[in-house]
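A single chain comes next, written as structure tokens; it is the form predicted alone.
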Amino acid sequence: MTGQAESIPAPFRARYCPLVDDENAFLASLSRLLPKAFRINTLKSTREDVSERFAGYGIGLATVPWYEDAFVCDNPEAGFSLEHFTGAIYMQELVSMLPPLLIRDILPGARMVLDGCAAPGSKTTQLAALMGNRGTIIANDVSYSRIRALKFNLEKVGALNTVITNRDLMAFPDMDFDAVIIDAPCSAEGTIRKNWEVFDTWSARGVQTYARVQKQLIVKGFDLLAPGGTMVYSTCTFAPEENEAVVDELLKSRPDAKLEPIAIDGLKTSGTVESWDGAEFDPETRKAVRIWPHHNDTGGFFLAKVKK
């Protein structure tokens, strides 16, 4: 990454510099590239077998306080690693770990599992592992394009509980999931420190594009949600239009929509954005969280987690 924090374009700044808590940890951060992190695959290997490994081949490892599976490392030769080709290991970004985690306490018993826009994966192989192959996952995605790597890491974590669809999430049959994750497609703000790129075709222009797609998202994901089922909807970006005023929109158009809170131990996580552009949000909508990425050394994202 060759951008500097005094490279951010101004709009950027005058846009999301009064909602942090700091701003010039935040545009720091933003200019360090994201730390490489992965997961265990604990469908094929254990964190003790593959810590033992890269000890062996002199690669260190930092634990991560809030998830015992993940780490973080000091060498990107960690994703040329014969545990990552095998999938004993995922390589994955921190926040992306995340959804699954919220929904983990139910993921057991869970029957029926819906993620509803998964390629290239790296959520439902989580998923598949958490539930530890049983019961049964939905991976849809509307691009053909995308499905093949959804496939390919499916088969390489070795997943036999899923079966991947193909289409508009919007046209899927009606059904009862237990679960729905909604991690959907966004302006992708929170991954600037992977992608300086984001700035070359960011507008504030684009947001308000991706909002309408994801007020039609959360919408449907509730939909398919049986009775006392849980969604998680989620972003990585910074976007009010494309966070907290989606779920105020889910909130206004199905009143049986309930915000859960979010803690997770070890995690700093942030408040909501209560009002934007002259709109006051759902109080309900403060249930929601936001990872700014100079609180954790991470990505940006937003979380929101949905009971019916």
Second form
Amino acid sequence: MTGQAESIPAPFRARYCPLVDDENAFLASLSRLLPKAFRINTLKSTREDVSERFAGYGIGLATVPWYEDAFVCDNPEAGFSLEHFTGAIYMQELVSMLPPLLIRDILPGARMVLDGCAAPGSKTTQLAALMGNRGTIIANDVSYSRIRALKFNLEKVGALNTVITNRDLMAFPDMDFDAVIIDAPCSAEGTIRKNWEVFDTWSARGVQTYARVQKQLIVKGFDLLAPGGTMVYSTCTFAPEENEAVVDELLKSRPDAKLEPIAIDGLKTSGTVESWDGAEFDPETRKAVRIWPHHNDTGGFFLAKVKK
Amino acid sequence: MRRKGSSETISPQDVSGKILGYMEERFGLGPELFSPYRMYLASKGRVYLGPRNVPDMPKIATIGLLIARVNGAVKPSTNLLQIMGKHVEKNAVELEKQQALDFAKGQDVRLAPAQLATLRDGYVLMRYNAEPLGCGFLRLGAVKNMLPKAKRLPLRFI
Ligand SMILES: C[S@@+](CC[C@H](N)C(=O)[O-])C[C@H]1O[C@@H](n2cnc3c(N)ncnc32)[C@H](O)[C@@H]1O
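Right, the form predicted alone is done; let's see the coordinates for the form predicted in complex with its partner chain.
In what comes next, the whole complex appears, and the chain from above leads the way.
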């Protein structure tokens, strides 16, 4: 169901409109349904093969300027294609493909990678593909019920290099990972375009609960990195409390954490929020990026790339 | 390791050898396809293929993917035949379109004499247009559907 721009709660507008370059474009984009997308599962197929088959079906595909293996496909019937059945393609929202892409240069040679909040596995399946099914991925999630979906998706794509663990990341034993992905539980404001119900329970106070957990997760993720390792922290929400403030907290409590600039050819990213609620964030946080829905016709997203 | 409901004792090494032998003999899948990985034997004769390097830690739920069950005989999984299907050299059924649609939905499939010519009874790979679909069990000219229920799908584009 798509919502109408007029029914966006006033406190939500008041919070986020001042942060965007074009308020009307932002609000209008929120009430448009999110285009459906998929990723080529390179463990099983190639983009040439899939494009050719979809052309044969008469299903239109649009390429994505910043990722050669991503396609936008607005035909809901794509879910009934042979390629979906065999796992040659994996249905995944475009912005959700970004965290693994930020570390794609180190993945082919990586020995041990952690996906700390992994279920239902969009990032894990992509990591497996970018690693060519080599090395080891620990795919962890605290939720037993979501592990089922994770397992199903790993089977679907044929990810052999994975180990699923089911625990609170905070209780994870000491280890040395080459790369860590923390795709944190969040208030999911950026998914409004596919899930209007986010507004049913939305409140500015709700974000505080998430922020507390996120601050623990980001520090734990950093502690699990080997020296020289890279962590990506991401959320699909707009709240600075869950984004810049979380990264700021990491920089405060772990002085050896350094941020790396993020640039993805063909993707429009935006600067971070520099101060919020009267507090100024560490200037280093400005190397993180925001992705606003109206810039690339996607969901909303936040990304920080951290080096140890 | 001891398996429930059987008096037979089988070690992880034996299992690995048994599976490699079966895969080569039945499907022409050479050991080099498996050598980057390691086999893990779980309860009830379930065998997983996963990474060689697994940290020693508690609360591991699953390592790699279920590739076979060994209860006396070897029963390959749809996972395995989908992953390695492009390398399968024998006992693969080349399906007609309607047969492929029926198979993906979960139905059993009756084969034409020409399709049966090179097949031997036992587990087979179901293939359509070079795409591996999954595992079936051939007996008396018909293939019993071995697709797990959750993987079945009424396809519209194939
Ligand atoms: C945004 S979702 C992850 C989505 C997933 N990365 C994907 O791409 O499919 C956040 C996940 O974090 C998990 N989670 C929440 N708190 C956690 C904790 N303390 N330790 C581990 N996982 C946690 C939730 O169960 C949820 O599955």
